[in-house]
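A single chain comes next, written as structure tokens; it is the form predicted alone.
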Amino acid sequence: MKILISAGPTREYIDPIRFISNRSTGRMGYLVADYARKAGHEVILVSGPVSIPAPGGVRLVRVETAEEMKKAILLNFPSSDVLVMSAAVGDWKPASPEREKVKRKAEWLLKLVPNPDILKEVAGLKKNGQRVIGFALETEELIRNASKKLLEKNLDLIIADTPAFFGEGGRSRVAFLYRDGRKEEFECMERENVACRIIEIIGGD
């Protein structure tokens, strides 16, 4: 199969020097890409800025902003069998990025506007035979919030986890929630096992 995977954070520039981002390392998406390649699938990895090397044998597309990631995903999704959207796409961006470096101020109110909802938009374009898998990082009401996202975004599977995976964290509470109502919950699951399970699901369905 042809598997499209997004990974890492996005950056939204305030001025030429400063940006808004998050703590995502991209490790989850890169692990999924590596396991998919080892399983014999064709892999396209759309990655935000990360410091880890890409797995060999995958086609790497580097992006920085949410708009750039959206463009790359929409370009490659029509020819893909599965999208695994593990990237931590920023929810907001500055309304009016400055062209010059902003000088130090005593106080600065920064207006933000929503970024595109890539996952929801792509899922709306899904054709018969295509599958879309998303992630939901939650700090509370893990199952409830992830279930809501699963339905609202028309996903086939959503993996709910916690900030415990951020940085070098390797274990988290994890739940796999399926479109048909099935659910798999793990109180403490390693990141590598999550990635492996995703590829098992893709190959088995």
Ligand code: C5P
Second form
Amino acid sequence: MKILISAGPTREYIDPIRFISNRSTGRMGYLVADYARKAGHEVILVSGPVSIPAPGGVRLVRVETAEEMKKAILLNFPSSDVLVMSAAVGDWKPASPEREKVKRKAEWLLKLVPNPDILKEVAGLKKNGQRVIGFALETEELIRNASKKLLEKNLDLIIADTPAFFGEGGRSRVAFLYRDGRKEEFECMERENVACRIIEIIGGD
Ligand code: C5P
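Output the structure of the form predicted together with the ligand; the preceding block shows the form predicted alone.
All chains and molecules follow, beginning with the one already shown.
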């Protein structure tokens, strides 16, 4: 199968030098890409800026902003069997980024506007046989919030996790919520096992 995977953070520039981003390391998406490749799938990895190397044998598409990520995903989705959207897409971007580097000043009030919800848009384009998988990082009401996103974004599967996955920790409470209402919950799951389970699920249909 052809698997399209997004990973890492996005950067939303406020001037040519400075940007707003998030704590994503890209580890989850890179692991999914690695397992997918080892399972014999063709893999396209659309990645925001991260400091880890890409697994061998995958096609790496580097992007910075949410708009660039959206373009790369829309371009590659029609020929893909599965999309795994594990990127931490910035939900907002500066309303009017400055063209020149802003000089030091006493106060700088930034106005932010929403970025497109890439996953929701792409899930709306889904054809028969294509599957779309998303993630939901939650700090509260893990299952309830993730179930809502599963429905709102029209996904086949959503993986709910917590900020415990940030940095080197690598273990979190995790829930797999399926479109048909099935649910698998794990109190403490390693990132590797999450990636491995996703590839099992993809291969299992
Ligand atoms: O709504 P929330 O941001 O929690 O949804 C998370 C899921 O949606 C993730 O799979 C993420 O990659 C995706 N997403 C997206 N575009 C955004 C925000 C999130 O594709 N602007």
